[in-house]
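A single chain, nothing else alongside it, follows as structure tokens in the form predicted on its own.
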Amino acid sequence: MAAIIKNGEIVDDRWLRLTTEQIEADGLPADGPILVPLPVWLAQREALLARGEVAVWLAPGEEPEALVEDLDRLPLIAIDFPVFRDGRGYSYARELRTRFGYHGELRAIGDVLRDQLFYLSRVGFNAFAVREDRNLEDALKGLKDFSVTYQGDTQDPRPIYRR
């Protein structure tokens, strides 16, 4: 079982991430928690909800607003970073936390590196599926790269001079 960083700890990842191609070729697994792409969620929402233990992942260019009506039903939303330099996921996370009030697990997936974790956590991510060729213990240290920030973030929006 793969491991991830969640809420500052290394934990087992019990979610199976599926692609549209995998679902079309093999169908959905009979049981177990699954993470499906947004287009699959939108096309099969009711059947997926009846199956249980389902979450959604967003690709770049897929707006989180598409999930607004379902946020209370989703225990996890993952946002894909196909390459580390694609920053759209930062905006999606902040929007989910501050504009739409999402309180579930928000996971960064894809090309996620240690140097990004501190900044990803500031926009609302609380879980990180770090690239497989990277050391999770080392990546965990990335959450503590800085002890003081000037600007507010999703957890404390006050700037430093108001704290």
Contents of the next structure:
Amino acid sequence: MAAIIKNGEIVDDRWLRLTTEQIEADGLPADGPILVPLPVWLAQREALLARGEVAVWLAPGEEPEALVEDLDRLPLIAIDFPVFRDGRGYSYARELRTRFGYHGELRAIGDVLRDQLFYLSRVGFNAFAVREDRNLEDALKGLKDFSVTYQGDTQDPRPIYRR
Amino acid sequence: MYLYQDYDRQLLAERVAQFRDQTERYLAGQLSDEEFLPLRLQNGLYIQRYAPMLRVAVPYGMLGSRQLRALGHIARTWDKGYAHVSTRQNVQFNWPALEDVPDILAFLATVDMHAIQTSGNCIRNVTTDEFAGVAGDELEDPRPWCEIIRQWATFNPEFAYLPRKFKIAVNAVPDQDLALVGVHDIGVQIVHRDGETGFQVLAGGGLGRTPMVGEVIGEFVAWPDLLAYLEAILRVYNKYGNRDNKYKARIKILVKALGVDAFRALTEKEFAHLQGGPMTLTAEEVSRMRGYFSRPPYAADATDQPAALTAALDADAALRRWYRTNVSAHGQPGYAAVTLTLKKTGRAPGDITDTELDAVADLADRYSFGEARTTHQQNMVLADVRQDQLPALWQELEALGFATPNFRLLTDIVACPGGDFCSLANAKSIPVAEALQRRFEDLDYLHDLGPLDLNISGCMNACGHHHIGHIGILGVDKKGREYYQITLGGRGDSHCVIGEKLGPSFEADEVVDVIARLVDLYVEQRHPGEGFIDTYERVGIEPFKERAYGSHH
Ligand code: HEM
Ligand code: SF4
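Complement to the form predicted on its own: the form predicted together with its partner chain:
Shown next: the complete complex, the earlier chain at its head.
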């Protein structure tokens, strides 16, 4: 079973991430928690919910507003970074936490690397599926790059002048 | 000047440690070139033609004398004995070794300096008017607002991986714009309404390959909302900016593509969620920041036009000439702001050596409360000089070569490093600048010509701001050979205008003669008291075209 970083610890990951192509080719697995793309979720919401544990991942360009009605039903939302340089997911995460009030697991997936982890955690990600060729112990260090921040973030929205 | 607190220093120390570790991992092969690239760029480190280039942040151009000395020390110890003042008020080193950069950053941190976000696709150094806080005609000192923006932008987690670089400038003078707010991604113009401070916010300006003047997005943003409003714009840009094509990724393209009204509507929508939230500025915070920029202890007995100055001016024509160009008015009676032109013929515009940095530090200590500034015209400023000390200062500047009396005249050329250093260049800039300086060496003639902005870029990235020069020179590549295209009529003032292309480009050895012909035409056509740009705007480009190309036909 793959491991991820969640709430500052290395834990096993139960979720199976599926792409639209995989689902079209092989259908859905019989059981087990699955992480499906937004278009699949929007097309098959009721069937997926009836099936059991399901979560949704967003690609760049797919804004979290599309999930506003479903937030209570989703234990996990993942945001994909196909390349770490595409920073749209940072804004999506922040909106999910601060505007839409999402409290479940928010997971960064894709090209997730140690040197982005600190920023990712500050915009609201609490879970990180670090790229497979990277060491998770090493990546954990990235969460502690700084102890000082000028701006507020999703854990403490107060900027330094209000703390 | 903003004084670092313990937390600012802590932040820098942690940054140095982080970058040291990143550099070590890169050198050990644990980070690929592609992964290291944005990390090093966000620390101002380019890999250039001969060596890396390190860009050190000079927030809104302010430097203390110990910081100047530290820059001199870096030039001496880790570089080839000089540094370069950039058109964004930063200081660049052209020859550091990659392995040394962590040590350089650690050393910079000892004087509260860094290279954070001086490059890369993030929010860059905030810039402003180099006479901020001393110009008599500004509404208020813009620097506290710059510092507030700087802190918000530094390691802002949401905006570290933007589609493209992002530059913010602040200006507080109503009819003058030394900060160039019109050609920044965001321009913040301080305005007063009913006695309250607010901001007119422009977005979508910039130079580079698609030069544009910004559009007004926020007509009046109340001061407590400044950061929320900036954040709203940045979020819209982060979400909708083009990421497929680097050349279409700047906010100016987004504003253009959506149309300014649609862009404004998106901004307003984001802003509605942020307004009144925790990032709202407090009066305490603003007054704390203002406290750092309080006026220095000016001498109460200093008076305008003191006898010591007027007598010296009467006695010395060279001093008079310098006084006319390089000395600017000051809001405080008895004081003046002095521009040190780094534009001596034979020296690349903006270059300054290690010993000269030390010397400027000494002068700052003795004449200007220990502070100096960098300018976007690649000069330096001592902003708080007593008028009765101007003759003595002038003599020292003369000896150092900083008193070239050409501030804002034709030979005060703004030029990027071009093909001599930059791997993106199509053509050289520095030799062109030098040839022009030699041609226009006659000071009487130069002064007679009056203000004339001449800017040179080695390629269309426009680092030398050629689009906003009254005369702009752009290096272009034609079948592997260096050519130069000339633009006319650009303005980097409150009537911001992008220059117009004169016509086909010229070979390197033609450029100086062509410029001389354009200048001759101006001299023939000008009305009394009319500057180059005014004559150009009155007569239009056609006569200049005829004069430039006439001999070829
Ligand atoms: C030698 C290393 C340098 C490199 C590789 C470099 C690269 C670039 C690039 C790629 C752009 C275009 C960005 C865009 O608008 O799409 C740019 C713009 C710019 N650069 Fe540089 N540059 C260098 C040095 C400098 C220097 C020495 C200065 C100052 C003298 C400078 C100041 C600027 C400015 C002001 C712009 C503004 C363009 C705008 O307003 O849109 N750069 N640079
Ligand atoms: S304008 Fe072009 S040549 Fe000049 S510094 Fe910028 S990128 Fe290099």
